[in-house]
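Just the one chain here, laid out as structure tokens, in the form predicted on its own.
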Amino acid sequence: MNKLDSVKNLDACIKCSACTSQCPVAMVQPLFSGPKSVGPDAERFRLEGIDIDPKCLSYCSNCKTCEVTCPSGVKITEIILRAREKASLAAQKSGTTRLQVRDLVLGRAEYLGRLGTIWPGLTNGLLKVYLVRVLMEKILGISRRAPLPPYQAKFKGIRNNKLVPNHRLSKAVVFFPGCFINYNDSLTGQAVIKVLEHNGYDVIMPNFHCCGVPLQANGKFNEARGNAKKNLALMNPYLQSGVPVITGCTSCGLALKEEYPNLEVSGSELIGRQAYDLFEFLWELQEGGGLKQDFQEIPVSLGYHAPCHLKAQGIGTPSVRLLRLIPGVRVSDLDTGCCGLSGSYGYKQEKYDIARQIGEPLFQRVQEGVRIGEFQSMATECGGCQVQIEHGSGIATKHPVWVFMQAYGLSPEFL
């Protein structure tokens, strides 16, 4: 966004403060003046060369609730991220700090995943050692109380692209799994592939890189754009052939739809309209009469949490609509705000308590729902939300695709 576009976007702000009233961070952290204040209001000063304290910018969790709430469509998070990028470049010139090392580590989710999955049992064992977590907090600023997700063997769902001939591309999809599935939940990745294959689709999975969201959230904006360009280069041949790109992670999906189209590389003009959340894609199949409904009855009751980055995509809750098609499945859409984790935000020592306070209404709602028998367990598409809900409520939480696996009678023994 250039300076003229930025001014036009600012002029759309009507000063209603709806964004601040709904901001999960502003509700619990008085030091954060809210998205209107650090976004559009402060941007007018920044455009004149007057910067505000970058620490205030760092409180933004990038949940995008402000943009969902804004009646004028102001890209508030984008304004804040641009200011954070400028502040990050200035900070890098002044030397490396402990927190900058921490942000470098957390931003490189892909590299951490590669290391963690070499010997996941050993990695997970070390991360459970209290002394190790204390040292991580002292040295890196990663909270000893944060719910670091365990590693699994790396996702082995890579498909050889040559197995899908050109005449079959009309019934093919590209699967963008994301780092959580790749390194922390490979079983869910396999489940996604099985469900898509059951509906007649060949699944193509190039060796993608991290989508870039963790890098961006930790101040590594150029690296995030570099990853996005590499991923688009891998997608481009399929995008040109009209092949949809399916994501199992809501943050990855939002990046593909909103961030990738801004890059001036081949494929960027197509990715925004060819990227789909898994359940968004399956719901379109349902509406077109193409979704297989050979469901077995599954007597299960679920609480459902809609991730913030799913809400930001503006597609509603297609997984809830689809789950309700399965005989025996009961779903309660909790609609109780943000879980608080926001990617790596809640792992940081100075942000852990904020994240817990943000998520507390959700945790209490989950516990109450289970206590009164409203539902048995939780479902949500976002891996980070799954980890945080289990951490805060103690209730088992999985990706909704597992219910479809069971309803289709697909055996998990292939995993």
The other form holds:
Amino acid sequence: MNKLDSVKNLDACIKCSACTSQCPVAMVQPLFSGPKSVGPDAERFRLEGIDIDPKCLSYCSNCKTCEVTCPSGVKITEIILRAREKASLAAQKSGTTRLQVRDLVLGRAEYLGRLGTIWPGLTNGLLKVYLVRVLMEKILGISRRAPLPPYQAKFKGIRNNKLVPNHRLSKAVVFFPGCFINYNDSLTGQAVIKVLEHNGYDVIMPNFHCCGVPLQANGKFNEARGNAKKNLALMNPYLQSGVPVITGCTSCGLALKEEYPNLEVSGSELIGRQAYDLFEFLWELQEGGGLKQDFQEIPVSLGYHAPCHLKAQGIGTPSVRLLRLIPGVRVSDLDTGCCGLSGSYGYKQEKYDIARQIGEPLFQRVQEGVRIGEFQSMATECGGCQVQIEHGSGIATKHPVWVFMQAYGLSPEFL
Amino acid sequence: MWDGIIIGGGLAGLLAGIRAAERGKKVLIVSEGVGSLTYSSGVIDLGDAERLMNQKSHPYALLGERVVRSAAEYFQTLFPDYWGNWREPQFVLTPLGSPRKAGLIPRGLNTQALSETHKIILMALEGMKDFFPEVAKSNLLKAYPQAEVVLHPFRVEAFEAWYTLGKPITGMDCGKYWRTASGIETLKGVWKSLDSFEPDKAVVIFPGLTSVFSQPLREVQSNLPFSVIEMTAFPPSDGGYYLYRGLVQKFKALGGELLVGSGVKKVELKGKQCHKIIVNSKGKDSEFSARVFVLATGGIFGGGIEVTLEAAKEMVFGLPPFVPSGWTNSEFLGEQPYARMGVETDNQLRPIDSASKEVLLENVRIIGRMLAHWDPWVERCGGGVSLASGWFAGEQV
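Would you mind generating the form predicted in complex with the partner chain now that we have the form predicted on its own?
Up next: the whole complex, starting with the chain shown before.
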């Protein structure tokens, strides 16, 4: 957005406070004055060179509920993130080393993942040692209570990463797995590939980097743009041939659709149009009559949680639509707000309790649903939400692609 | 392919969606933001239904008594927490403490007990935003001259962080707190602290408390020796927020899908039929097809009609709205003709050409604030028109 557009967008705010009334953080944390106040209100002063309480900016969890809520289309989260970028540049000299190191660590899920997946058994063993978590909290400010997901062997993608010949690119897709699948959940990555292959698609998986969302959330805006450019360079030849890019993670998906088109490099003009959430893609196949319908009947009842960054994509909940096509599957869309984790937000020592409180209504709803037999387990696309819902409610939570694996007869059972 | 797509997720759109989904239809609601319900008090105004049913072109007249009555009754079956009757007005307190007429109301707002009591205790939580205890007290004294009004200021530990920050406690902060388990425990303490006031002879008014759709709060209150009356609040307000949540949850439980945050960019028509809408999703457009479309985009305030100095434009289908000759009235709080701006329809709520009365789109229904020839401020029938037209459209999907 150029400067004039930004100001126009700012002026679209009619101060109705609808965003603050729906903000998950403002609901539980009085120190956060809410998206309207920290975003459009304070922005007017920032434009005049006056920074009002820049500390308050760090409470925003980047869930984008405010932007989804706003009836006037104001880019509230974007205003807050940009202000945070400016504030973090100014504070870099004065910030405490401890928090700077933490921003480095949490922003780089990718490097951590690479380290962690060299010897996952050892890493996971270490992360389970209470003393290690206490030290991490003391040294890095990473909450000892937060649910760090265990590492798995790194996702290898397609066995021999075969080259798809040009004439077959019309039935090919690029898969952007994201850090969670890459380092913590490679089996789900395999499942996504199997479901796409079952529908007749060749899956291409270049060696992508982290999408950049965790970097951005931890104040590393330049690094985030650097990652995005590297990824776009890897996608570009396929984008030019019209090959869609599929994401299994809703935050990566949102970045590809919302952030990548703003970069001034080749491919950025195409990525918004060609990026798809996995189920958005499968739903388009279904609407065009191209989705394989050889579903076996499976008696599964699920609670579904829509991740905030899926809601922000403005595509509805295609996974729920598709799950309901499978005979025997029952889905309750819980719609009980944000899980609270918001990527790396809930891992921070001082944010753990906020994250927990934000997610509490959801956890209670999940437990209640299981208790009364409304559903047996949970499904949600986002890896962070999965970890947080299991942590908060104790109920198993998986990516919905596993239901398709089972219905297509590609895996013995879901859970 | 959906059976019905509803554009707009406010009261009318959600009610249409619920009714259609309940009838087994596959329904998608596309809403640009969360709708205006959080700005409202959660009270449903029906207006003087009998008079309005005889007012030429009014939506009530178009739909007829059966529809208006059935819609109100349907809403109450969905939400038994709502009291009232389309023929008998209820009274609620405004945020400034005066009683006003209303249609269907959350039961906690019912002011009946105030007319019969000789003592009113007005609870005044310290630091509450947009609540003016002295103003409310004087308005109550005017409205209920038989009663004395005792102001009872109190402080709650849970809001210490607010007091320390010097931050006002909004009505929504309060409302949410009283609904939590610890809030309910605190509330029991607050009731106990009233013992010295002989509360069993009094009626307690409690701004910031919203018991609608909260079973635990209702249980706590049912055991009290006195009546507790809630107040409506300035926007954004809890009453409207919980009504919105309640409607969304009903809709989703019936299998409906709600897409919030993206508007409709354009529509595809074949002759007098719409078959597809194109939604402005992130990165690219999404297409959704349906048999029937319902337009519930909320008039001028909701962004469904855009008004410039030259013209008024309906934003989704490009329908020609009815535009009154003089738009405004110099008396600020007087009747404003522009309020009657909207899309004219036949009695099936299909858009028509004003001059020829010819139906413009056969599978499109116009509901709620998008309808022409009514004024929610003067006629006080905003909730009623939304319910009646929403229910009717839900029947037609």
